[in-house]
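The data below hold one chain only, encoded as structure tokens and taken in the form predicted on its own.
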Amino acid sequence: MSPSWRIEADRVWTGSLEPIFENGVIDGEGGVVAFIGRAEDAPHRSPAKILRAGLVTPGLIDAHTHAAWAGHRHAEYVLRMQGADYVAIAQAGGGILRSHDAIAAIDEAELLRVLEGRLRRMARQGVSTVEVKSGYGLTLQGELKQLRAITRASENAALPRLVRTFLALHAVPSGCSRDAYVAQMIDELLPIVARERLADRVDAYVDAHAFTVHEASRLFDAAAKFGLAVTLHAGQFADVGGAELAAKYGAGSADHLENISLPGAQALALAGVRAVLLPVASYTLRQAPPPVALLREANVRLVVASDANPGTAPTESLPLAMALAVREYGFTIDEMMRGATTEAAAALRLPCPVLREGGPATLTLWDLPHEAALAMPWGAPPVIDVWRDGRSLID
């Protein structure tokens, strides 16, 4: 028989519209919630384990990361703080190409070790699910190395649940023809990724200095033949039609969106495409925030994610991104919480993570009095424990 447990909390934020329980109790057996409600309504039982928390929420979901990186890009960060821009750094061999060099220099076993360590640190900040992209390999073998390491990590139940994304069009490696590179990613690599089941989704970076709507359309058409979902980096530096493209293909999300028009936002809303906003990146790059009021006006559902990467969002902290979403983007507390739980799950096409009777015990216990306290930039918020289906992810 699975061990029984009880969590007693000053406040339980379930993720549903109602209710929020003050002086709440969650009872369960193994990985399943058996009761959730007020302490005075809880059944009389003697569970094998009793835990206390100030706040309980669903486990956080980080819906956009490049967590399978290796190496460091601290030197270019210093240059950026001195005024160098994204394009100048990339043209000098920095940025994505620098991370490509690091992936080329590491073997799969070491990359797996680095990734697993990073995922454990992300779990310690309240995260139970992480989307992880490739996109630094930039060659057939390099991308496969990243995707195989991500897939091996996804098989480890002691880590956060992973959603694997093949970022097929991220940058063109040095010395390679652009047309030949796009053809190789679509015609050669995508069939291998699909056959070996190395990804859940396919992604492309569409922007003024990246890939075009036409190139991403070719990729998405091919992905559809393999039954792979799609998502899109769009509008980080210029609005070149990425939002409309994401809507056309029914993408799970369009991500970044610092630059988007009202028609683009309306197209996203009509297609049910979430906007994944990445405040650590825009903060680091000194960009103006996305037009959040415009997205709200169009009824686009909002997600907040860390964009964890070694250059433009050098963080492993989704709670930091959540705090910046409130401080820099004007998110409400409800938008912040849903953007890192229920809306993030919808963007990744995952089951709704609301805490409910009969549902999975995937949750975070916080030493905090209220979910609004997560809007404060703790750096490392006080997490007591994180569970994935009733199993602790914290050593």
Ligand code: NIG
Second form
Amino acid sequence: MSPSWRIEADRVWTGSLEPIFENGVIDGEGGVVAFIGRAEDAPHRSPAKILRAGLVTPGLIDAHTHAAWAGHRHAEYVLRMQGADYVAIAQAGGGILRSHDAIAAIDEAELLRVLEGRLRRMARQGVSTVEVKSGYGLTLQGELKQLRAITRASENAALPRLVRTFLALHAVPSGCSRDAYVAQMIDELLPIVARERLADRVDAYVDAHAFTVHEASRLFDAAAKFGLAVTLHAGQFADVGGAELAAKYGAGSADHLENISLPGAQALALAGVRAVLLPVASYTLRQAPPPVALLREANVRLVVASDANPGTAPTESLPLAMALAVREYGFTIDEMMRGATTEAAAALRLPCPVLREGGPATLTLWDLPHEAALAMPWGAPPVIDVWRDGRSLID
Ligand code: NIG
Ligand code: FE
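Same protein, different form: I have the form predicted on its own, so give me the form predicted together with the ligand.
Full assembly next; the chain just shown is listed first.
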């Protein structure tokens, strides 16, 4: 029989519509929740182990990361902090292309080691599920290297659960014709990725200086033939119709959206596409926040994610993004919590992560009195433990 356990918590935020239990108890056997409710309603039993927490929540879900990166971009960061422009650096061969060089120089085993280390550190921040994109390979071999490392990490149950995204259109490598590159990614690489089951979804970076709506449509048409879900980097620097495109293709999410019109937001809401907002990136780039009031007015469901990457969001911390969503974007605590749990799961097409009887014991124990306190520790939240199906992700 699997070992039984009990968690006693001052407060349990379950993620359901009536989400709170004060003085809560969660009982379970192995990886499954057997009882959740108020202490006075808990059954009498003698569990093998009893744990204490201030707050328990579903394990956090980071719905947008580029966590399979290698190398460093500190020189570029210093330049940018002194006023150099992100897009200009990219056009001069820095930025994403610098990370491409690092992927070319590393072998798959070493990349896996780097990625696993990063995922372990993310878990220590309360995260039990992470979306990870490729997109720094930028060649057949490079993208496959990233996707194989991500897939191997996804097979390790001691790490957060992964959603694997093939970011097929991120940047054109230098010396490559743009049309030939787009064709290679869609016609040559995507079929291999699908055949070898190396990704759950595909992504493209649609923007004024990146890829066009037309190029992303070609990618999404091809992805549909392989039954792959789609998502989109849209409107980070300019609104070129990315939101409308995400809506047309029923994407799980449209991400960034610093620049989006009301019709674009309405299209997202109508198609049930989540807006994944990335406050660490806009803060690092000193951009104005996305129009959160307009998104709310259109009834778009909001997600907050880290965008963890070595360029625009040099962090591994979803709680930092959550804190910035409250500080910079005016998220309510409920938006912050749902944006890192239930809405993030919906964007990734994962089962609802609400803590409930019969559901998985995928949860975080916090040394915090209230979920509102999660908006305050600036990237250093006091995590007691993080479980994936009843198993601790923290050594
Ligand atoms: O989500 N905008 C494009 N991609 C990433 C940044 C990539 C990088 O700078 O390495 C983003 O912000
Ligand atoms: Fe991104």
